[in-house]
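Let's start with one chain on its own, the form predicted on its own, as C-alpha cells.
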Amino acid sequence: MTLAARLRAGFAEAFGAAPAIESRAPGRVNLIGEHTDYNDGFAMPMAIGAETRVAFTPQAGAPLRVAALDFGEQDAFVPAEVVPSAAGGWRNYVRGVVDELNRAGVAVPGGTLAIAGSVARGTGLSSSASLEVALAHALLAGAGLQWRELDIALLAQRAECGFPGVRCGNLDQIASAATKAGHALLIDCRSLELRPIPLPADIAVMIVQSGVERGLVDGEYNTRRIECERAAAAMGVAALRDADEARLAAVQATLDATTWHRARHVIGENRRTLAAAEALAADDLITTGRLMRESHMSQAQDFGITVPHTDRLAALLNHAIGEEGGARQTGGGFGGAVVAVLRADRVEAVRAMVLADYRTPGGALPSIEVETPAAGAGLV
C-alpha cells in the first residue's frame, strides 16, 4: 500500500470520512554543511523520496483531533488554547506548529487530521521537519491561506525550537519546503538566499543507515549550539559565519580546547560547503569526494558528533567508492545515516561491498537507499 493510500485509509478508519485537504513534505539528506545553519553559515541538502503526508478536514469552532497513524495514537486540543503535551513526542511537534500559527495571527481551525510518514525517525533525514512543514501547509490551507515556501520553513523551525525544545537552525525546514526536483540546494542560512545546484545525471546519492538511532534533544545537539555561541562571543562576532581560521588562531589561547575545536569545525565546514557546491555543479566528483571526507573527519575530531558505527561505515564507503566521490555522516549526529555521492555506474559494486562488510549494532544488514533529488513540499 502506498503512503497516500495508507493515509486515506487511516483517516477514514479514525474519522469515518474522506479528508478535504492533503499535503506532503519530503525528508532531506544533507550532502555537506553540518551544524552550520544555526551559526548563520552555509549548507547543501537535497530532498529525498521519503516524506510525511497529512490529511485534514477543517471545522471551525471544533477541537483539533489528531491521529498519528504510524504510532497508533491520538491527541485532541483546542487550537486557540494549545499548550505543550505532558506526553511529549510527536504531539509537541504538532502542537508547536499550531502555537506558532496562532502567534502569527492565523485562526487555526479545528477538525480532524491524520499523519503518516515514510521518513525513518532518528536517522538524520529530518522526519521532524518533514512533519512540521506538511502540517503547516495543511493547516494554512484549512484557514484559507497560502504562504511562501520560506515563510512556512521559518515557522516550522520556530515550532521545533518551541514546544519540542530542539534549538535547531533552519536547514532542515528550508530543505523540506523549498527544494526543487533534480537539484540540491545551497542555502545561505543568514540571508536566506537559495541557489539550486543541478545534479548531473550520472551522479548517484546513496544513503546507508548505520542502525544507530539518535535523538536531537538528548543527543547533545543543544550543547553544541551553546559551545558555538561561546566561541563566537570570544571572537567578538555575531556568529561563527563571520569568523575565519586567522581570527580563530588569534584567540586560541583564550579558549578551552572543546570550544576551539567546535569553532574550527564550523569555520572549515562553511568553506567546504561553498567549495562543494561549485565542484558538484561542475561534475567534479574528485573535489566533492575530498571535501566530504574532510567533513566527516571534522565532525569526528572537532565537533565530536560521530559514533564508531558511522565512522566505520563512512570509511568503508570511502574505500569502496575511491577518489570519484565520497561519504560522510549526515544529520544532527550521534548516529543515523551516512550519505555518499558517487558515479551511478558504481552503485551496485559499492552496495555489494557495504552489504558484505557492514552490520548494524544489532547484527542486521544495513538499509541502503539510492536517491534522486525530490521536489519540495506542497498540497496534494
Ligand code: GLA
Given for the second form:
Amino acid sequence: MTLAARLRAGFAEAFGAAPAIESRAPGRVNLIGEHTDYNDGFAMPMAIGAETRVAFTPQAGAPLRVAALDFGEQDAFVPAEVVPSAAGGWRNYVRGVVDELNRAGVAVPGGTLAIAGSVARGTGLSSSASLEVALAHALLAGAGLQWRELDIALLAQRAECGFPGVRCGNLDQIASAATKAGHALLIDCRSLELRPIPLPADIAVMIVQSGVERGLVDGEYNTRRIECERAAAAMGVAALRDADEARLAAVQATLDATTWHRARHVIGENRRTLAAAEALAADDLITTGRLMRESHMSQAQDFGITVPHTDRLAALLNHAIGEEGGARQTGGGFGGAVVAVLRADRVEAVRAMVLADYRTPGGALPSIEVETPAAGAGLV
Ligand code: GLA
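The block above covers the form predicted on its own; next, return the form predicted together with alpha-D-galactopyranose (GLA).
Entire complex below, previous chain first.
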C-alpha cells in the first residue's frame, strides 16, 4: 500500500469519512554543509522520496483530534489553548506547530487530522521537519490561508525549538519546504537566499543507513551550538560565518582546544559547501567527492559527531566509489545515515561492496536507497 493509501484508510478508520485536505512534505538528505546552519552559514540538501503526509478535515470551533497512524496513538486539544503535552514525543511536534500558528495570528481550526510518514526516525533524514512542514501546510489550508514556502519553513523551525525544545537551525525545514524536483538546494542560512542546483542526469545519490540510531543527543547538539557561539565571540564576529582560517589562527592561543576544533570545522565546511555547489553544478564529481571526504573527516576529527560505524561505512563507500564521487555522514550526527554521490553506472558495484563488507551494530545488512531529488512540500 502506498503512503497516500495508508493515510486515507487510516483517516477513514479513525474518523469515518474522507479528508477534505491532504498535504505532503519530504524528508531531506544533506549533501554537504553540516552544523553550518545555526552558524549563519551554507548547506546543500535535497529532498528524498520518503515523506510525511497529513489528512485534515477542518471544523471551526471544534477541538483538534489527531491520529498518529504510525504510532497507533491519538491526541486531542483546543487549538487556541494548546500547551505542551506531558506525554512528549510526536504530540509536541504537532502541538508546537499549532502554538506557532497561534502566535502568528492564524485562527487554527479544529477538526480531524491524521498523520502517516515513511521517513525513518533517528537517521538524520529529518522526519520531524517533514512532519512540521506537512502539518503547517494542512492547517494553513484549513484556515483558508496560503503562505510562502520560506515562511512555512521558518514557522516549522520555530515550532521545533518551541515545545520539543531542540535548538535546531533552519536547514531541515527549508529543505523540506522549498526544494525543487531534480535539484539540490544551496541555502544561505543567513540571507535565506536559495539557489537550486540541477543534479546532472548520470549522478546517483545513495543513502546507506549505518543502523546506529541517534539516541538522546539533543544535549550534544546544544553543546556544539554553545561552543560555536563561544568561538565566534572570541573572534569578535556575529557568527562563525563571518570568520576565516586567518582570524581563527589569530585567536588560537586564547581558545581551548575543543572550541578551536569546532570553529575550524564550521569555517572549513562553509568553504567546502560553496565549492561543492559549484562543482556539482559543473558535473565535476572529482571535486565534489574530495569535498565530501574532507567534510566527513572534519566532522570526525574537529566536530566530534561521527561514530565508529559511520566512520567505517564512509570509508568503505569512499573506497568503493573511487575518485569520481564521495561519501560522508549526513545530518545531525552521532550515527544515522551516510550519503554518497557517485556516477549512476557505479551504483550496483558499490551497493554490492557495501553489502559484502558492512554490517549494522546488530549484525544486519544495511538498508540502501538510491534517491532522485523530490519536490518540496505542498498540498496534494
Ligand atoms: C539537525 C538540525 C539542523 C542542522 C543539522 C546539522 O538536522 O535540525 O538544523 O543543524 O542537524 O547540519
